[in-house]
Structure formats: structure tokens, C-alpha cells
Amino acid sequence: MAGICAAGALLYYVKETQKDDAEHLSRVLAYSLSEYMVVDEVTKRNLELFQTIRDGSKQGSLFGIMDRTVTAMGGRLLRRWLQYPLVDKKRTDQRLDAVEEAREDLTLRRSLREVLDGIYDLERLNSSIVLAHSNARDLVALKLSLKRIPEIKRLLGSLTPELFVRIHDGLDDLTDIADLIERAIRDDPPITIRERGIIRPGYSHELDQIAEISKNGKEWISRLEKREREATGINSLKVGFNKVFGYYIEVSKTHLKSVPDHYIRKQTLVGEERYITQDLKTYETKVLEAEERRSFLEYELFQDIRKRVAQQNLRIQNAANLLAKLDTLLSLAELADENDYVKPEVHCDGRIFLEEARHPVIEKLMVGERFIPNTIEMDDTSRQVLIITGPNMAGKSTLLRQVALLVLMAQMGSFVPARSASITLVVRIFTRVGALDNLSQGQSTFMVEMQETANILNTATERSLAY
């Protein structure tokens, strides 16, 4: 009940601030912390999962090393997988199996990534369209993205792991939406939706008629100028336009004697006189009304098209989710292939064995040197506690973080840098490496270390990894 009330309050806040029903927020999904490894803020910081301790940058973090995604959606999902590693063996194995097959088929993987690379951020586009914040170029970007889905489905058809089969079977090609935008919106529309030139010719018969009137009107003005020059013998006569007087006939004062009687004087300038005729004024009204009607009708048509696309937001969102998952799995396969990672064996028997393991970040940052791999074996019986000693700069902290990072990578569904890896599923990683003092709260480095140690001792279970 508390969760429903909180979700309702949040949706009310969104509705009030956005002045819209936010129809793309269609359901609330509950998740249990027991389904994921607990990675608290201290652990994120000490393991430098998303930013470095030294300068807070992405470069040098685990996410910075692992991110090979080619879409914005995939990048966000990879970050989410890294924040919430799995504790379920079946789901973890499904991800690892998918990564394994994608790694083995280099040609297919590269083909899929190439097609994905041309897909825009469907999640953001979808939200923008539903909230009526999008312009015509956003619809074109959506169309170009959706046109790539059939090729993705075709390529996915040869992959057999369960996750890839689910993506293939659940992926709607959305050709009806792409076809609507193709028929309705020009390929190079203006930025703002109040400008003309958004709707493609042939989509609306009424708009085409109005556009023809506007086009013919300008041609008629050009013909009028030629005709009046011939009739009056005034070669310098010209037809002009301004927003104050509309269309006018301009004659220099040296030719005033040749001005016909039916010309009506409208404005006197230093060297010219400006006139109108009844025919010119009548046609001007027709042309200007057509221009105004054209702008209004294009805007109305665009609003209708955007609304029709917004009504399919659940289908677009589902496609975005599946494409993000595909991109993330292919990214992990690319990472494993580039860096000679191995598929870990995950189980629940309380044993961790990492043969010739490497630190995934440090080995990439070392220049001119080779990272020395090391082997670690732990279990929940005879090897529950390991003490690592050595001088400063010997690599003790690196080794400790390395074990934690490899466990986390395995449980998110990634291959790991090692010759072989057998990893038990853990529900939480505790870290105490890299504690800093908190002088603003009267806590020294020693006090912070004692508090973190006490938290580990009071909270850890038999399925926790602590260092």
C-alpha cells in the first residue's frame, strides 16, 4: 500500500509539473532487493564502478572500461546491470550464454552492432513525442530508427540462446509507424513546428491545393509585373511587397505621366510612388489567405500525426527495451573478444577460484608494462579468510578490488579477465579499502575505518564477500 501511495504521488507530481498525463508511464513495476546483489554507495566508490576516486571522471572507472554500447539506451542499461548484479543462477547463465555465442560469431556481431549504431535514443524520443515536446525532426529520427528493426530481426534469426530468441520474438518491427511518418513528414523538415515545409506533398489533398494556390499566386505576381510594364511602357516598373502595405506597384517619379488612371496611389517616397490596383488587391488577399491557411493546416496535420504516433508509445517503449538489451549483450561480447576474457562458471557452492586473474581497469591503463596475473581461491569452509601482506605499492589493494570486480562482473552477465573463473553467487560485497576521514563530522580516518568494519561484522552473511 505504501508503494502504491508513493507511486501515485510521484505520478501526480509529474502530471502537475508537465501539464500532461504522461501516458508513456503506463505501469509501475515492483522489484525486490533480494533479486539483486546489494552494491551500496561505499562499495561503488571504493570499487570505482562509475567514476574514479581521484577526480570523479568516467575514464579509469569500471564502467568506462566496459562500455562498448553503440546506443544511448544500451549505455543506460549497461549502467543498470552494473548497479544491480543478479543473484539468480538461471538468469545469470542466460546472459552469459548469450554473450558467449555473440562473442564466437564475430561477423554477425559486427553486423548487428553496425545496424544498431544508426538507431537514435528511442526512449527519449518516445517520451518527447508523448509529452508533445517533439518536433518534426524527432519523428524523422524515429522513422530512421524503426526502419532498421526488420534487418535486426533478420540477423537475430540465426542466434539460438534464449535471450536472443526472446528479443527476436518480442521485437515489433513497427513498420506501420515508420510508414506513417514516411508518407507524412518530409525528410528535411524545419526545426520549429510552426514553420511551413513539414508535411510531404501527397499526404493531404487540401494542403496540396492550398500550396498550389500559393505557388501560382507568386507566379501571377511575376506575370502581372511583366504585363504592366508592357501596358504602360515603364520598363523600371516593379511589383513589390512589404508587411505594412502588402503588394504594390512601384513607379519612379520620372515616369509619373505614364501612370494609368486606374492606379490608386498608396504611398509616396523620395524618388518613387507606390500604387495598387483592384485586381492586385483581390489576388493579394487570396494569396495571403492561402499562406495563412497553409501554415495553420500544416501545424494541425503535424499535431495529428504526432498524436497518432504517441498512441503507439507502449510498442515503441517495448522495442526500445529489447534493443537496449541486445546492444548491452553485444557490448559485453565485444568487450570479452577485445580483451581475451573468459566465461565464468557461476554456482552456489560457496567457492571462488580465479586462475591467473587480472584487474580489468588497471591492465587497460598500464602503458609499456604487462599486468602480472594472479590466482585466488576462497571458500566458505577452510578458506573463509585470507590475509594478504606486503610492502606499500606491492598491489595488495589492487588484488582485493580485483576479486570483488570479477565477482560483480560475472553476476551482471559479463565475461571476466582470467584464464578460468569459478564464482559463487554472493548477495552483497562489502569494502573497507580506501576509507577517507570525515572531519566535518568529527570522524578521523581511523574512526571511519572502525565504523565500516563494524558494519561489515554486523551485516555480513555466509553469502557475502568482504575485503
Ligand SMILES: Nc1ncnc2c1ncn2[C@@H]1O[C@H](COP(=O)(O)OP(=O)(O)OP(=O)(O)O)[C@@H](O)[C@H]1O
Contents of the next structure:
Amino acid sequence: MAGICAAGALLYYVKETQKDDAEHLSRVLAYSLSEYMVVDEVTKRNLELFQTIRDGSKQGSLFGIMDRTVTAMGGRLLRRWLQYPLVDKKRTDQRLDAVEEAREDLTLRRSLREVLDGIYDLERLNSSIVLAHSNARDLVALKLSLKRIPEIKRLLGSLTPELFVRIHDGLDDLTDIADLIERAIRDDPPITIRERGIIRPGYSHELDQIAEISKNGKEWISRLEKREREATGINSLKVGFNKVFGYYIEVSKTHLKSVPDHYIRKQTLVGEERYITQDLKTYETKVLEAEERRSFLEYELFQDIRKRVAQQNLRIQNAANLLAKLDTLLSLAELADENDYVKPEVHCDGRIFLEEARHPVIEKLMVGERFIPNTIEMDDTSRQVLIITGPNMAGKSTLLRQVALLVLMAQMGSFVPARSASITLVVRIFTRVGALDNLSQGQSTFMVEMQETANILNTATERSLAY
Ligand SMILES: Nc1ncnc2c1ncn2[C@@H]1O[C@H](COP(=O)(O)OP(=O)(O)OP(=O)(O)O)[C@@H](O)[C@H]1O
Ligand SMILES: [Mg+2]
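Could the form predicted together with this ligand be given as well, to go with the form predicted on its own?
Every component of the complex follows; first up is the chain already shown.
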């Protein structure tokens, strides 16, 4: 109930600030604490999931190492998966199974990723079309993206894991939308939608007729110069155009005697006289009217096409979601393949066994030296608490974070850097930051550490991982 109220208030706010109904916001998803692992802000920062503590950059963060997505949508989804790891064995296994098969079939994975690579940000395109912010180039980008879907479906057809089957079956190839845009919009339309040259010939009979009139009229006028030169014998006679008088015939003063009677004088300049003729004016009116009507009609047609595409926004959104999922799964497979990760076994046995595990980020950033793998075993009975000692720079902090990172990676459906991994699904990871003093808030190092520890002891359950 509170959720519905909050969602309503948010929508109202969007409507007020955007002056729009935001039709493309199709549904609100409830986020249930019990569905995902809790990764609080402190843990997120301390594990450097999205940015490094030192300079806040993506490079050097876990996300920076993991992201092999090729589409904007996939990148956003991977981010979401990392932020909301699963706690349910069935769903985690589904992702892991999909990643496993995609990792094994290198050729297929390459082909799929190549096709995905040319797909624009469908979510952004979709909302800009619905909000009528998009121009003709956006529609062309949408078309080029949608045209890749049938190939993706074809390639996906041979994959058996459930998640891939669901993507395959749910993916609408949207050929009707691609065809409409193909028929209606030129391949290289102008940026502004008030310009001419958006609509492809053959799409609108009326537009084609108008274009024909305008073209014929212009041709007639351009031939006029030659005709009049021959008729009058004035070789320097010219046809020109300006905004005030429209088309005119220009004759220099030295030839005034040869000017025929039916020329109507319009303007006198220093060296020339400018004339019009009845015929010229008739064609000019035709051309100008046609041009005006043409701009207007193209604009109208474009708006109509955009509206028709906008009406299909739920279908486009759905395809965007499925392609994002595909891209994300393939990204995890690519990562696993490149770095020699292993498929973790996930369960609810209360045991974590990481054999020859590595820190996913540090092993990549180290130059010259090799990362020394280490094995960790914990359970919820006899090995509940581990104490790690060693000199400074021995690698204690690294090991602690490494365990947390691997658990988190496994629960988002990713393979992990280890020789083998067996991981119990945890619902929360606790971090004790300690050393980052809070002196400015009147708390000493010791006090902060005690408070953090107390907080962990008070909130941790048997399915928590704390360090
Ligand atoms: N297994 C490993 N193999 C290779 N290098 C490692 C390994 N673990 C950590 N390192 C590197 O060793 C350095 C020290 O690591 P870390 O900060 O974890 O040490 P520490 O024991 O926590 O030190 P301190 O007591 O000062 O907190 C880091 O530069 C890290 O990259
Ligand atoms: Mg340390």
C-alpha cells in the first residue's frame, strides 16, 4: 500500500516536471528484500563494486573488470545484477547454466555478440519516441537495431539453457516496425524534423506528386534562361531568385533595347534591370506552393509514423529487456572464458569452500608479479569464524574482500576466479570499515570499530557473511 502511494507520488512528480504523461513507464516492480542479497552502501564502497575508493573511477572496480557487455542496455542490466545479487538457488543456477553453455560455444557467442554490438540503446530510443523528442535519425537507428533481431533469434535457436530459450521464445522480431520505418524514412534523413528529405519516395502518393510538380517547375525555370537568351539575342540575360521578388530575369542596361514588350519591369539596379513575365510567375507560384505544402506534409507524415511506432512501445521495451539479458549473460560468459573462471556450485548448506581462489580485480591489475591463489573453507558449525594474521602488506585485507567478492559474483550468476568453488547462498554481506575514522563526528577509531562490530552482531543472521 505504501509502495503504491510512493509510486503514485513519483509518477505525479514526473508528470509535473516533465509536462508529460510518461506513457513509456510501463510498470512498477516491487523490490523485495527477501529476493536479493542486501548490499548496503558501506559494503558497496568497501568492496569497490562500482568505483574505486581512491579516485572514484570505474576502472579498477569490480564492475570495471566484469563489464564485457556490448550494448547500453546490457551494461545497465549487469550493473543491476551486481547491485542485487540473487539469494534463490533456482534462479542463480539458471543464470550459471546459461553462462556455462555460452562460455563453451565460443563461435556462437562471438556471432551473437557481433550482432548485438550494432544495436543502439533501444530503451533510450523508445522513450524518446514515446515522448516525441526523437528525430528521423532516431527512427533509422531503431530500424537498424530491430533488423538484427531475426538473426539473433536464429542464432539463439540452438542454445538449450532455459534462460536462452525464454529469450528466444519471448523475442518479438518486430519486423512490422522495421518495415514501416524502412518504407517511410530515408536512410540518411536530416537532423531536424522540420526539414525536407525525411520521407522516402513511394511512401506517400500525395508527397510524390508534390515533389514532381516542384521538380518540373524548377526544371522549366532553369530552361527558361536558355530559351529567353535565344529569343531576345541577349547573351548576358540571367534568371535569378531572391526572397522579395521571387524569380526574375536580369538584363544589363546596355541591352535594354532588345527587351521584349511582355517583360514586366520589377526592379532597377545600377547596371541592370530586373523583369518578370506572366509565365515565369505562374511557374513560380506552382513551385513555391508545392515546396511549402511539401515541408508541411513531410512533417505531418513523420509525426504520424513516429506515433505509430510509439504505440508499439511495450513491444520494443520487451525486446530491449530480453536483449539486455542476452548481452549480460554473454558478457559473463566472455569474462569467464577470458580469465579462466570456474562455475561455482551454489547451495544452502552453510558452507563456503573456495579452492585456489583469486581476487578478481587485483589479479588483473598486477603487473609483473603473479597473484598467489589461496584456499578458504568456512561453515556454519565448526569453522564459523576465521582469524587471519600476518605482517603488514601480507594480503589479509585482500583475502577478506576476495571471499566476499566471489560470493557476490556467484550469486549474481557469474563464474568466479578459482580452481573450484562451492558457495552457500548468503542474504547479506557485512563490512567493518574501521580504519576510515569518523573523527569529524566526534567518534574515535576504537569507538567506530566497536559500533560497527555491534551492528553486525546485532543484525547478522545464520545466512550472513561478515568481515
Ligand atoms: N594473494 C596475493 N598475491 C599477490 N599479491 C597480493 C595478494 N594478496 C595481496 N596482494 C598485494 O599485497 C598488497 C597488500 O595487500 P593487503 O592490503 O591485503 O595487505 P594487509 O595484510 O591487509 O596489510 P595491512 O596489515 O597493512 O592492512 C597489495 O598491494 C595487494 O595487491
Ligand atoms: Mg589490511
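Rigid core (definition): largest C-alpha set, two forms, superposition within 1.5 Å. Note that the structure is a prediction, hence the values are computed from the model and not measured. Residue numbers count along the first chain shown, from 1.
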Angstrom shift of the Cα atom of Q451 between the two forms (superposition on rigid core) | 2.8
